[in-house]
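Encoded as structure tokens, the following chain is the form predicted on its own, with no partner shown.
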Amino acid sequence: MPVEESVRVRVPAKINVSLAVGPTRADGYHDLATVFQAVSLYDELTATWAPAGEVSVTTIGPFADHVRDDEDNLACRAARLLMDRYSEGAAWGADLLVDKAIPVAGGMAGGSADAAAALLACAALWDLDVSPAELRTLGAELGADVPFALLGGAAVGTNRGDELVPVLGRGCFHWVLALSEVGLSTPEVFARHDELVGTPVTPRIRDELMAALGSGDPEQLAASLRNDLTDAACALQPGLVDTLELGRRHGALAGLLSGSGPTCAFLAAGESAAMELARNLRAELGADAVRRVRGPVPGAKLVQVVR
């Protein structure tokens, strides 16, 4: 009988406070220089013992209708990958239940978060002797954002965004997110970016941004926000221009797209300012389209083990 009957993991969404996009590489990806921040919008994944060799996934929650519960689900693929690499014939299996609150195709690494949660949950469920660094290396095979979903906090990401260096800072930042009913395809956004940009330069992180994160000053950070994919995303979904302007008009220090969009992240001066901004945006966009979050927060974390 297994030592653990089930394991529950909570995993955060991410925003990119800076995303610089460089040239296309031989493998089809782009060189990136990005700064991630994990924020307090979470998916939860529960892994339960199943018959040997069986892996299944069931998704519930606000964004469940946007996810396929089959072998192509990234959480399911993560559990399979872990099993293939470490089982050595052991009688392992897992039923995965995902409570999905992170938007799908929203630029917040929702699928990658679930893959990270599945890696951590199944490693604990199956009592594997695998280090956090090994899990992040495995996660990079599933997607460039998976290692950061495991790490959390704030980090500089280079290469495809999967090579991480943690960023030390102070305090927390308050954000208000405006979600979109229609997602954006990351490959399509990058393809449009390539059409719009001539010859991209080597991406880098600005010193001013790192100083802002270190100081914890939201006004300093607001002046340093960057996303090279904004024009491409707005070309594919023109309404994003109006959403970004709406947030600024209602008092955001600054706004930007998270990742490839279409989620808009607005930086507020503090908690009370974020509450007011969220109220104003809900009045115009609807309650379901707005979330108030803070960051940085820890990455994927065990929250319950049932024996």
Second form
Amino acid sequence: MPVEESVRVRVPAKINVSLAVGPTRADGYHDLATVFQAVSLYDELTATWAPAGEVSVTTIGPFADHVRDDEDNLACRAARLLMDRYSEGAAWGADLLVDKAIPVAGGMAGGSADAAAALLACAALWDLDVSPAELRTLGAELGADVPFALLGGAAVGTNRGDELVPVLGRGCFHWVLALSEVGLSTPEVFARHDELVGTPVTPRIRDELMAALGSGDPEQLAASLRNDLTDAACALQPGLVDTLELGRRHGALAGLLSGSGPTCAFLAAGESAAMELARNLRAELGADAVRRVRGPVPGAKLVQVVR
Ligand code: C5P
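Having seen the form predicted on its own, I'd like the form predicted in complex with cytidine-5'-monophosphate (C5P) now, please.
Entire complex below, previous chain first.
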């Protein structure tokens, strides 16, 4: 008999306050030097006990239409991976319900967040003795951003972006996100980046960025934001140039493409500046396309256990 009937996990989206892209590796991935920041836009995943060997997923929320609820769903694959590695014949199963608020194909690690949530939720549902570090190692098999969705906060990511070192910073940064109706494929953005760049250099993180995160000063951080994928994403979705400009025109300290895009993240001077910026962007882009968030926030977290 199960100890827990259902378990609910909340998991944040991420932005990359710096994303330096290096050469392509033998496995097709790129060497990265990035700084992740988890932000307060969350998916919630509820895992409920199901008959032995069964794993299913149902997605709800505004982006549900863009997600396939089948075996290839990253949350499903995460639950299966955990079952394969740890069950040793035990009679486990899980129905996963994902309430999705993180945009799909938006450059905010929405799929990876759900994989991270599924790992944590199923580990609790099945009462596994698995450490956070072990979960992150499993997560890296599912996608380069999964370990960070588990860790949260702010972290330097190297290798594929999956080797993490937490960044101890001060304060809280206020962002406004502009979502795009049409997503971008991450592999396509990386491929276009390779075409545009020619000979890549070893990626590194600038000292000024680390100092800015340490200080908690948004003006300093604004001057250090960087995303090497910006030109490639703008080449694939030219409207992004206008969106980035729009945020700056409405008082953002700086605009930044989030990951491989197309979500744009605008850094505000503080909470009230972010509220005003969000109001202005809603008037231009529509309420559905704008979110106000803060970061850093913790990674995937158990929020409810029903016994
Ligand atoms: O690991 P994940 O499945 O999230 O990565 C999606 C795609 O993004 C990869 O298949 C690859 O094309 C690209 N990528 C990359 N280098 C990285 C991370 C992702 O080329 N470090």
